[in-house]
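One chain comes next, on its own, written out as structure tokens in the form predicted on its own.
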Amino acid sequence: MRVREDSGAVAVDGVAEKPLERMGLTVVALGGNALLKKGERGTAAEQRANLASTFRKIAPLLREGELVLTHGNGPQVGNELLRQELGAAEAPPLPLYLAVAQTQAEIGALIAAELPPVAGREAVVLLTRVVVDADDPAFENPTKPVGPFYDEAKARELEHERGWTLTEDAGRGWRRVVPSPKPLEILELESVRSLLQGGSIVVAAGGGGIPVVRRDGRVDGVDAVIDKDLASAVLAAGLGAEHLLILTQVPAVLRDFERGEGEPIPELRPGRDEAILDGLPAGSMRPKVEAAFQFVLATGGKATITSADALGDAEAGTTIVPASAP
């Protein structure tokens, strides 16, 4: 990962009526409730009203300065394996690290349509792989969720009638599990920095980026899910980013988060408060939280994680700064 050299930091302090007061580069990591509220079934309308809705909520964030945009695709991603499953018959199913990439373009299209005319920009969408080590532990721990919730019964049937593995889910429900490597390094890279360059919003590693391996001289696709915060943090220190924006489903970090109790941490910083992981969910809230460590960790910049409702809150979010800020 790429280290900045200095060290400043982007407040996101304004609100809907008011510009956003901003320096340099800005990525900002939709949340899964960008694109799907619960109980719904994961239709484009659904998911480009739910865009539109969120981005309306950001638009001072959107309207200046330099802005990555990265989301994640685990319900898209699941649907699509489920689609590929039930044709199988017609039609020969692809490998996982291909149905990433066919999500990254079904909801970069989406962005792609509802962006510009709340932002009053063109949106980029890119292609983005990642690469992953092939010897990575998670291989054979698979921990990320993708596709649908379901109740326990249905969850146990699946296992016993497709070979699946699920586990609960922060206590939403029931998923498939696959692996889940970290991301290492961000190929597109450069091309995220020329695009920025023209004043596009970039989007990019959409559902963590396509997961890759280097063998003998190339890249080669591997079946996995990267998580899209931990990508988010590789791209954010790969460009040299100030702030590194995590939106989600509440507006911070609870200190009881596995059982939605506690009040909100307004803080945390990276060397001092790494205990808190060890009572976050491993499938939602604890990759936040480690990518924000991360990300601060190796540019001594700042990250926020909160929601899209609460981003013009200034008592609101989680803000991760480094151990040594004032």
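Numbering follows the first chain given and starts at 1. Nothing here was measured: the structure is a model prediction, and the numbers come from that model. Rigid core: the largest C-alpha set superposing within 1.5 Å between the two forms. Compared with the form predicted together with another copy of the chain:
D216 shows a C-alpha shift below 2 Å between the two forms [criterion: core-superposed Cα displacement of 2 Å]. Relative to the superposed core, G163 shifts its CA atom by 2 Å or more between the two forms.
Please could you give me the other form, the form predicted together with another copy of the chain, since above is the form predicted on its own?
Chain alone follows, minus partners and molecules.
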């Protein structure tokens, strides 16, 4: 077992209990563009080509050290929901949480094919459930659009028959909205630890994880979606990771992103820079910075938000460090 002594952590005896907290674990959250580019429809071939390209760009990171990979699933779960709806006359539609599960397997299998040739080691894919609070206010106020567009008559029918919430989406039609509750706990955390000890890259918490709630001594799936960066932060903190790396389309967090002004921010510190959050778009960069802040606050570790292209460039990227860092 390798104990990193250059990590700033004090090396102690008796690390066997929780060895991962001292071993330089990195959690990498792959952005949507690692899987699909604008205008692509979501074929397996497209996803494989994009994954292979992303992995080649970040190859040095993949080749050594303990590594957990997470990923989004927006277009994939959208496609799956389309299939469920269009096939409904002949094959019963599955609940949303199972569609999320299906995308973990779809994308996981593609990653498991494309990663080893670049990384020189195996990737294992763990079905991952993420606990949310049944009383999370998001359940009262579903906001995340998923699946196909409908006309108003069909929307009313679905509200009536399935109890869905649908809202009109900027003239494009009616669309189902689902809750996006806060991730609290990764159920498979210890399993991820076990798999890491085997030396593989572990693919987990895909699509933000399968949302589940605890009730009556059970753990049941719920129809919701979880932000993948927030889930990645919970996973990374739970594992005691040293580094949370959030890969996205832009090389760094930009100041006043909403106003289109592009000054990149080299460093952010939670407890000092929360004001930046207001200027960031709610559906994209804001949860990434929030996730990075949460991880750094919970662990004292480091987070980075950058693109696969810029990863090797020490001048690029936004680094998030504790307020007390030197």
